[in-house]
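Single chain ahead, by itself, as structure tokens, in the form predicted on its own.
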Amino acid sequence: MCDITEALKRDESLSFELRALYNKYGYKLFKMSKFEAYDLYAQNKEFLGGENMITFTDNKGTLLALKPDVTLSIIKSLPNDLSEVQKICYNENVYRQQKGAGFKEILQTGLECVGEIDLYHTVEVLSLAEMSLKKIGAPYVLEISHMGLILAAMEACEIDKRDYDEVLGYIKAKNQGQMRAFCQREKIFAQGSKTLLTFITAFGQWQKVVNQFVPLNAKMAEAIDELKNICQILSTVGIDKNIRLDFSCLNDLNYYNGIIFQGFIQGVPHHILSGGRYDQLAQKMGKNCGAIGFAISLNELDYLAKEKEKYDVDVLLIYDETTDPADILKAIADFTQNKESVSVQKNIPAKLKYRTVYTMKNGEAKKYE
């Protein structure tokens, strides 16, 4: 009998695959309707890249939205106070404006760890982060960085917080010439310029990059001692090889404010995979916890080069009106039993493709030679 997966999309498949991962490391299956009320995605527009909303109003007057978020509603469903960390996954479909296009249903898979964080609680989900790559089977890279470390430096160098989006942007362009202007127009002292320079031109492996900053303050210190930390433990553990340092990885400042990173599979044209250290989101909620953890949009792997099948069939089986139908479902039985498909015809058709035709002689299919 043919695996329940082979017959299922590349993505179908792999979120199963993701599910079965997390659960392992207890991890529960989150479930939410389609529909949430609008007001909880209208009042975190940022976190969700201040995107349109497909909208409608129920029987009831309520204005709802048609989810384009999954993390808004786990935090939603918390208690206030967490006495425990909690360990949540979902398999759901997300509906986003696509740039220049319009709304498109995604397949989102993907984890959050909500509670008292520890350095463990980290790096466990930068692990799964980096597994869930892995199990793509594409050649990949998981970009970390860090906003408490940028936040630090700007704030060691006195940059005003209404310049903090333009100091972020130039990261983001990995734009030094830029940088060096508003570093020479806002006076910024010697070390402070050559700090946020090194926040573009510093990235690859950690050991190369995190040991070419010098701490302007015991916040930033702090954040470079937990990257070290971060990255010395994946390092430990072997899952180290296809993890970068990338400043210019980043997100919105209003939610995020630790660790954040972004996976990317060769083939596709950006990030597939995208999470971080949320504390400020689950506050802005009401929650007296710290979050962390990552979302995968699996309708993205339609980029990757689709394998052609050389066949439609493995086995083309010909019979004709004096075979017996009962012989026939035998014959499907023994093929399908060794893993091989097969199509049924009393003619050859004469655009389906086949590996070998089989024809009914004396109760038995025989290989036509």
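Rigid core here is just the name for the largest C-alpha set that superposes within 1.5 Å across the two forms. Numbering follows the first chain given and starts at 1. All figures in this text were calculated on a predicted structure; none of them were measured in a lab. First, how it differs from the form predicted together with its partner chain.
- Once both forms are fitted on their core, the CA shift for residue 21 between these two forms remains under 2 Å.
- Put the two forms on the same core and the Cα of residue 31 is off by less than 2 Å between these two forms.
- With the core held fixed, the Cα of residue 57 is displaced between these two forms by less than 2 Å.
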Given for the second form:
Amino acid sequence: MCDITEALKRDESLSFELRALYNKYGYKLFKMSKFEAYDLYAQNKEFLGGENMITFTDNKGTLLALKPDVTLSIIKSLPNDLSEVQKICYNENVYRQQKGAGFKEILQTGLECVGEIDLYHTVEVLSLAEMSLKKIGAPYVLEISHMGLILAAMEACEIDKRDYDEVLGYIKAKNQGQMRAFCQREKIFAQGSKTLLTFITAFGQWQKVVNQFVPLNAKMAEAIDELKNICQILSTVGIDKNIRLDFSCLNDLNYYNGIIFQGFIQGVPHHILSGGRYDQLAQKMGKNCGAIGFAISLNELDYLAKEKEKYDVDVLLIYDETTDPADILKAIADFTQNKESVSVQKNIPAKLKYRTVYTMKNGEAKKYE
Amino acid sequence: MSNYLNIALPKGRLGEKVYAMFAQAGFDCAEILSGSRKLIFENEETKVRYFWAKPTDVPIYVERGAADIGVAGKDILLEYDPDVYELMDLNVGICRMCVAAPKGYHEDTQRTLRVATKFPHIAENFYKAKSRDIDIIKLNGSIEIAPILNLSDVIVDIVETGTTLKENNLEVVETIIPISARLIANKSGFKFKDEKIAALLQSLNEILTKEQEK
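The structure above corresponds to the form predicted on its own; please give the structure of the form predicted together with its partner chain next.
Now the full complex is given, and it begins with the chain already shown.
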């Protein structure tokens, strides 16, 4: 019970395991400060899902925020003209407002790959996401979608930009009925309506899904090819078993332009891993390059907590005024050597759950019957 | 626990109607009709577990994964905006979200409009889109009396037949949106119980199409 690995909670040990995994692939750990200038976040509020953040002023009156996100800080820290691809990983607490509730501290682990992103980098990041989910040790699914494909389809259907959010909302909620109604209302041509509905109806194994799309323009064809290539590679190395295509996995169009993905673990009610290609964010921040990355919210693993430990300690050791403290320390040494945990108390605490009780008698711990 | 399909149904008439549809679709659980006061019912054979919840709580059970799927009115979904899949319009529990006011009501556009409602979020969004300044008065029931007692100018509420409005000398001023019951699913549960949910969806679809053809 007293070994370091056993004392760690699953999210704690996992954060080390994941860091080791990312290090193996050449991702360098990035340690960031607890807060950043508020401006950084205010300029990119949609990237953070429009969430509020905790702000305060420093001694010069500058408005600061407790970091709600790590990606923005990492991108900011990089030089504007990247000659090489930068691979960075992190393990940080972020502070975000929960829906309808106060702020929550979330332990995030993740990685970013920034520079001239090619097909290799994309599959490297995806396979690291897949390995990360696998490490959690419960049934999992990694879902892949493509913002570029959806955007191209909306362009081909000549949907008004003001209606993009509505359409994305229906895809996100797999709401066929209202998508159909939307297509009728906006008089979208038959093939276009069919494509928009396919984003909702087609999901699952990639081989089954990709062929259901008929490209309406060159951009769609390009995006479909990219999805096919990526899945083909993942399948060649044999990690496509838990990978699905699902377009309800969506993110903000202003920042994400290509592949996006989410990871689900059985027993956790929402996605635990989220990532994608976010060239537009990098470019908005003045970087002349592409970027792809993901983050895992390790807090969500609380949902997987096994049965509560039956005992708080193995041994409850009772002493009285006559006991020599040195004898107690000696007795504890014996117990802990046998990997038993001990709580030393004068009286039996009402709420403590213990396996056995010992009392100190004549300088020795005796089992209490 | 996990290999069962957990279904949250809204307590009341709507829930009973929906259960009948689910049973017809092959997801029956005879015990539920026994009239017992139990809230949870299981069918070991088909591996489904039903439970009754307060209608406004159904999206919460589903969003947080305590239920894999559930049935909730569009009004509740619009009000709480849960992050769930809205898989199907079940075509039952049909009504509309309306603005109603005393008969012969004439809006005074110079003043802030006082709106009494159980659905503050829906009311706010509706008037925000019109840039109308409003004062929301959140009530939990008997909304119809608010304009009569001059607590509010209008109400935003669900109208099914309009009888309650008529009896209280109110009338519909404007329809905000049509409402019906929707089948919703937890996003994570949907990935891991996909076959069962797909089977249910298909059967329900067939039932609904048949009914529409009638």
